[in-house]
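Only one chain is given next, in structure tokens, and it is the form predicted alone.
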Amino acid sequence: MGLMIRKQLPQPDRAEIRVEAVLQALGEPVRLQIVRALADTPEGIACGEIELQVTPSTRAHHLRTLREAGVLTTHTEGTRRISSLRREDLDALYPGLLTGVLSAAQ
């Protein structure tokens, strides 16, 4: 059995996440719906398990853009691309702002 490699998918550095960024792509339905899922499964669940009623080329630019913003990290396992959410970087960096966002009316 082969050793599995992890790749780590381009993204921002935490000094270089700006809440501007941050905001507009939260402020969009499916990818607020990719968020709120993320933020339920803490280890992070694969890009075509999140349930969207989207094409696969849509989904893959909305995780594009968080991870861009810096919202999300991506990196490969084997043929899947696992997601999770950078709390951490976003609570240090905009205290508050996403458990406001997550706790929001759906």
The other form holds:
Protein chains: 2
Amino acid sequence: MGLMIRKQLPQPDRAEIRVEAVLQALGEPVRLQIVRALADTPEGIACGEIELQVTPSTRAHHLRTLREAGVLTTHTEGTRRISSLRREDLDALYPGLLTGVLSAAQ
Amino acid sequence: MGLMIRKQLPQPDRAEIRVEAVLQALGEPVRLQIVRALADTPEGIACGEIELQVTPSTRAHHLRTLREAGVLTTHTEGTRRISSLRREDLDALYPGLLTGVLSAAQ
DNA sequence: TTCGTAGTACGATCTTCATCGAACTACTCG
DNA sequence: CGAGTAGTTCGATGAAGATCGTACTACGAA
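Based on the form predicted alone presented above, generate the structure block for the form predicted together with a further copy of the same chain.
The next block holds the full complex; its first chain is the one shown before.
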């Protein structure tokens, strides 16, 4: 077992986040499912552990979309990539949005 | 001047509104612009009076999308169609969502 | 009824994007 | 090192959708 290197994947600064991109990212069923899963696990979750009906490459595509929109942050932990919601940033930018979305009946 | 007939255009019941449809509807720049305009005029506004850089037919397309998603309601007033935000329904379903979206810097 | 206005519906076009398989990178373990 | 695992990237494909012009409907005014 070696030293665990944690590296954060590129993502927009809080000031660069655009509401259109966030809404568009959240408006896709698979991505909304990912967001809901992340909301349930504040400590973060590995890509492959989220239950989804899509292939790994589609998974990666959606995670990238969410990351580039500023919805989630991802860091590496060995070979795994742990993602978690950018709740603080989103709440600061759009207070109530995330709560409202997550309160929706599934 | 004859009798003014007010007829409401078909729209989903509150229980039929799906959050994915709402988010997807809000995630398009022109439609978000429409929603912002509606938020500024609670009494409702006619389609043609919203300042947009698109043709009438594109306007109609976006208004239909927003109506079918449950974001706005439209009724006729003579030849004009007045639209307004379904704020009560949206606040009840997703408390905070609309506020959060509208609080975003433009 | 005829004209003008507000807005919609339809069909076409062009772009965006969700999806996948295959090839690839990065890391861990033995 | 080599094998295995986690995940990404690339290119292709097919579907969804944003846009427009044209033709149409509905209503009001003269």
